[in-house]
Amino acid sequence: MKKKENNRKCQEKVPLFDVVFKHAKKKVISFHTPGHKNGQGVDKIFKKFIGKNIFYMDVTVFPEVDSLHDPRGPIKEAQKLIAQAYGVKKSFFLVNGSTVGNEAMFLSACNPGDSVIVSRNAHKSVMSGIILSGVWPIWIQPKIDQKLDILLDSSPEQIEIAIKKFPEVKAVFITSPTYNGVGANLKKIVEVVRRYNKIILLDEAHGPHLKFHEDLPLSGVDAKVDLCVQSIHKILCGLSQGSVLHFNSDIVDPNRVAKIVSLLQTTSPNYIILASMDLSRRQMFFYGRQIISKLINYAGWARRQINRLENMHCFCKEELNSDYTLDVLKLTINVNRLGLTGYEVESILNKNYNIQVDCADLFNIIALMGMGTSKKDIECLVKALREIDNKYKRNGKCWGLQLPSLSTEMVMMPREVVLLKESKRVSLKRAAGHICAETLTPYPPGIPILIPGERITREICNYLQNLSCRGIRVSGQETKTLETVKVVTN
């Protein structure tokens, strides 16, 4: 009991914010970076809009504010506090977003030549981590929920099958929750991975809040994964680029993790971002459950209202099978029956209602609720959707979500192809059998259909040609239309 009380007392502290705030109030004469010199050289319009005090907090590395690469003072204490709040052994602040966290997990847990099981619906930064670390990816075909037009992450059964087929794998990489808020069965997945003595890495960029409410999916920190990255800025009140890498492993070397994180991060971190994460941690520890309870009620009301509309649907956790859970603060709104694409509805909301959703695809828009979402915000969104549902209506349903088989042959390591091999462009019609030398990611489904080092199949060529005919742009294509693909030169 006394230990718990001491922990609560410690969590009241915000050591990093305090030292930066204290320094800002001193208004010292600056002969250090950055060059705006406490805002004195900043554009007048910019300065008038945001005020001058923030520039006094924009400081460089010196002993008073500590160093992110060799923390000994307030940064060290703030990282210790966030580790305590999340119940892990160590935590590392990231100022390059969760992208650098995903890269750091691969480089920390694996050596060049190791193989890692990865579900194909991973964020594109995972591909960066694979290339930088020089590992062999073993891809799992993601599942599609045809009724909801969304992708699901790997099931425990898929992971166990992959481990048995490739017993030499070093680690398993999971993304949970997904962009749609769908959480994997982490408890069962961790049990499977531990049974085979493998490392488990988790991209939980969209789940920094899960720890703080029992009605949300299980967080990776509670499931005891080895390494877990979270975006403080996505849902909590940290500033953009603010993320954290949690370490909770008996297998991975924590000193190696610290070295890798230092290797990947800027030597000029933004202390305003760092201080905002310190404040977010305190807010969530003391008020997270209260805030989230309120947001869950807002989300429930919004779902009920949206699902009364004739042509839109916002799915609920009861519509998922038992292997998956749902973060209800993600509102995935399917507009298929409306006859408009998600992109079109996103544009209408932006231009006509001054509402910006987090993302859209052919079928859905995704409205992300965060700690700052108000009841008025939710009411405005529902009102706008109701008006769109009444005003806009086209005949016919949009194209259904489909995927070709992605269980293709990995001929070369992605790192080898990207850094060492020469390439050329060939017609998509004649690309089957070649080794791909680029990453092509259509939206939807938002996952790589081709990656460097992979043997191109006729099925994938036909799939990409079909997308091109429909005018769907593929991320990674270097020409206006997708008529050619980059391949390794023999």
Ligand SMILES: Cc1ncc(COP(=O)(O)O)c(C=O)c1O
Contents of the next structure:
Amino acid sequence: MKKKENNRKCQEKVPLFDVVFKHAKKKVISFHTPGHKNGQGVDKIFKKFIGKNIFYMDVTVFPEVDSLHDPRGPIKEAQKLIAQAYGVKKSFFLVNGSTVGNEAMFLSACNPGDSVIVSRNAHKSVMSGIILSGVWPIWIQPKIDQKLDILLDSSPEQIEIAIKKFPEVKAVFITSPTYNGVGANLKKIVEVVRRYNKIILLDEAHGPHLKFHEDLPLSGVDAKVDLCVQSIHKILCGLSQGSVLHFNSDIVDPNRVAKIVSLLQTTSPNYIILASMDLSRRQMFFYGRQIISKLINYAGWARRQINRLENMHCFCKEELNSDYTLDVLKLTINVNRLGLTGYEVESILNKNYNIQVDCADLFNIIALMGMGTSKKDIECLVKALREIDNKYKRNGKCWGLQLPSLSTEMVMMPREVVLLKESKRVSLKRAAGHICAETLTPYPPGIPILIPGERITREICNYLQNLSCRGIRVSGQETKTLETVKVVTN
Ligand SMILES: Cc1ncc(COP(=O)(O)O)c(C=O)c1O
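Based on the form predicted alone presented above, generate the structure block for the form predicted together with the named molecule.
Okay, now the whole complex, with that chain kicking things off.
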């Protein structure tokens, strides 16, 4: 009891913010980087808008503010506090987002040549991790919820089948919750992975708040995954690029994680980002539950309003199959029945209503509610959607989410193809049978259809040609139109 009280008392501290703030208030004469010198050299328009004070907080590494690479003072203390708040053994601040966290997880847990089970609907940084670490990915094809036009991450059954088929795998990599807020059955997945003594790595970029409310999906830190990355900046009030890597493993070496994180990060971290994560942790510890409860109410109201509209739909927890949960703060609004694409609705919201959603695809827009979302914001969004629903209805269903069979052969390691092999372009018509040398990700489905090292199949060529005919841009395509694909030169 006493320990709990002590911990709570400790969580009131924001050691990193305090030290940066204290330093800023001194307004020292700067002969250190950055070159703007407390903002003196900064463009006037920029400074007029943003104010002066922030520049005094933009400091370099000196003993007072501590070093991210060899933390001994306030950074060490702030990392300890965030680890304590999330109930893990260790936490590492990241200043290059969860991107660097995903890379670090592969490099920390695996050696070159190891194989890792990865759900194919992983963020592109997962591919970077695979390339940098030199592992063999064993892909699990995600399931599609045809009714909702969304992708689901791997189920425990899919993972178990993959482990049985490839018993030599070192680790399993999961993304949960997804961009749409759909949480995998982490409890069961962890049980399965532990039964086979594998390492479990979790991309929880969209879930740094889950820990703080019982009505949200289970967080990886509570499910006791080995390593888990969270974007503090995506949902909480940390500044962009602020993320954290939580370590909670008995298998992975913590010193190796620390070394890898240091290898990958800048030597000039932004202390404003770091300080914002310190504040954000304190906010969540003391007020997280209260803020999230309020947001859950707003989200419920928004869903009810949107689902009364004739041509839009925002799915709820109850519509998912029982293996999945939902972070209701992610509003995936399907506009298919409207006869407009998600991209078109995104653009209308932007131009006519001054509202920017987080992303769009052919069928949906995704509006993220973060800790700072206000009731007024939600009301504006709902009002705008109501008007769009009335004004633009063209009534015609677009096409549904489709995925070709991705069960293609991994012939070479992605690392080998990207770093060592020569490549050339061949026409899509003649590409079947070649080994792919690039990553191609159409939206939808928003997952790579081809990655470096995979044998290209006729079915995938046809799928890509079909997208090309519809004028759908494929992320990763280096040419204006998608008529060719990059393949490994024999
Ligand atoms: C699932 C997922 N993982 C990782 C990332 C990368 O996170 P960051 O932008 O913090 O680098 C993203 C970014 O959108 C993401 O959606």
